[in-house]
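Single chain ahead, by itself, as structure tokens, in the form predicted alone.
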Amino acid sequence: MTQTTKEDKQKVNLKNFNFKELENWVKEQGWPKFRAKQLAKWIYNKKVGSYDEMTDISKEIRQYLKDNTQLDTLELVSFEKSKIDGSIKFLWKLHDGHTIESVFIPERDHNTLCISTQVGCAVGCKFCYTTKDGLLRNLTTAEIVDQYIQVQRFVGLEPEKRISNIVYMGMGEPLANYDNVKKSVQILTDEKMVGLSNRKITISSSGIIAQILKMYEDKEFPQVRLAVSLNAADQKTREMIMPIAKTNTLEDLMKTLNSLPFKTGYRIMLEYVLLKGINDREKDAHNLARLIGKNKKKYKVNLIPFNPFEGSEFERPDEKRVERFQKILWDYNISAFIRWSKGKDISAACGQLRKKQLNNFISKQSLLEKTNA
């Protein structure tokens, strides 16, 4: 478990910077150039916890390093693995004292991992646990990618535990956290460092229209999968859970999605998830056909039957009524997928992230302070 004291927040964290802002630190300190594909190598590719696995760089440069500089950012607080499909939920501290989650999902034939771009979320979906408490602050680039790295270290290095896909579908909007989001991005994908394919990476929006077209033009943001939270098909009730619909109206969302450019392999997702007499009905499928019309081959559909959390107003529908929604949207020949959250005993399945473990923490955590004092 790695310990986070004062002096640690003042320093300088690698995993903040993309390779060419690591070049230029490395440059800085009068080191040469190879010195950056060295601690690249030792963090992304080794994914050491410490400055003493840098066997081939000094020692000299190692205490440096120790003196100036923060390897991790994430202390464990605890973890909890489904005995049903072998998810594992991570709740981590941060330097300030909050804690976000992560999900390793393993698969038949890849490992997935679910990752937070917030503490909290200011959207309000009301079918999101998340979002109960409101937006917290963003995540550092450090942050997000420590998430990666820790995991994998946790699972295990060995060639059949590799986490290949990483969905941007944690805690909070990544859109929102564009800059550190894209950084983070830019780290997973860069070849010196993480290389996971562009492909294997999702970031899930709720649907911000600016941030989607300022994603899309910029250069460079690598080319992503785009997954989009819509939940109905239809103004009135995708406003009712989604207030973020108000000034990003369905209908200007499926224009902006529409005009997007479209490359073989990065079909846009539209996640729907299902609630009970609200937007499951066989009407709401053919409304949603009709929404996306033409452009069928442009995307596909997650129907995600509505996982429940403690207080919630939504009920999960049964299994014919989910199957029923997704053959009518079959016989439009729009591709639509029943993605049966994993992780639903730890509550770690899609829309029930929160720190449901943190009040018991900061409690006790504040409770040792006072007594310190």
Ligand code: SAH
Contents of the next structure:
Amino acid sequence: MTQTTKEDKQKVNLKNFNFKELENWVKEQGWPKFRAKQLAKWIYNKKVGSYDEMTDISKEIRQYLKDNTQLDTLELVSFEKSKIDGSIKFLWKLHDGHTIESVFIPERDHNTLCISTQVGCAVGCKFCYTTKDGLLRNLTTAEIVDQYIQVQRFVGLEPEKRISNIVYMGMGEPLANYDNVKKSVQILTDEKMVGLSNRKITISSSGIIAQILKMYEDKEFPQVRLAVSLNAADQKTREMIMPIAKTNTLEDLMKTLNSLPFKTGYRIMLEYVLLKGINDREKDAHNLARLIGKNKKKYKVNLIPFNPFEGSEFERPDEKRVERFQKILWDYNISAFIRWSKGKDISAACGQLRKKQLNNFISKQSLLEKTNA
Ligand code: SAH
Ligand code: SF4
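Please show me the structure of the same protein in the form predicted together with ligand SAH, now that we have looked at it in the form predicted alone.
Okay, now the whole complex, with that chain kicking things off.
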């Protein structure tokens, strides 16, 4: 793992470029066009962490790259592997000392990576730990893409370790960091770069209507899946737990979502964090069904039982209550899944890693020993 030095901050980071920009940069250096493809292969396919590994590039060019560009943007602080489901939570340090998290989630037939887009978040949802200190800053394109590259390098490049699905559900509101998120999606879906399938990338938003519309109208934004954190089925409750709902009302949000073009394989995911006694009552499930109305084929509901954190004012409902909520939706023929958080033992939920690791710092070495044990 390369260490970032202060000097590195001034350098160009190639992972901030989509393919067109990479080609332009290559041209500016006076190099032949094919070098863009060559660099993309080493960075995104081979996922190298140093220029010396780029063996088909001449020594002089490698030296030039070393002097003028930077490769990795994240420094691994620590990682924790769940003994229950094998998910791995990573804590990364950025060049300015801020920390972010990513979570690798192995599933039966594929692997998913949950990535962050901001340090903190300005949205202020009452049940979310990420937003406690507000927004500290946006991540750069390179910092977003690097989570994928470095986690894949860490878990291994063998086919069974391949990350095929990416969810923008870590720290931050992706659509509030629009340009960098867009470019990261371009890099992740471009055949000449990472080349993941568009359908396997999900962007989760708290429901900023203007940004959702912007994304759908933007021809350069690769079409990916949209998830919207609804979290309540009536305006009053939603406003109480998500301040953003005051300006992005439930009615307007649902109208917007209903108006989006429907494409097979791109059902919109409605996320719903279940908070005991607040939004998990039988009448809430009926309200949610009414809200979805006749558009059952367009949506999929993901029920996420609340993950408590120190000082949080909400409680997690028990399994029975969660299942009852799901059953009501099923009775309306609405597809609804329960997402018990992965890696419960390592609290691999949105924004919770940072706190635990910072308060209770465990050295990288001791974690390595633990994981290898
Ligand atoms: N900002 C985006 C994406 C990151 S949050 C969004 O809000 O959609 C990803 C998901 O985690 C959201 O659905 C959010 O509602 C959920 N979440 C946040 N805090 C949680 C907690 N403590 N327990 C369970 N889910 C939580
Ligand atoms: Fe931000 Fe999402 Fe957390 Fe809300 S749930 S504060 S939008 S990260």
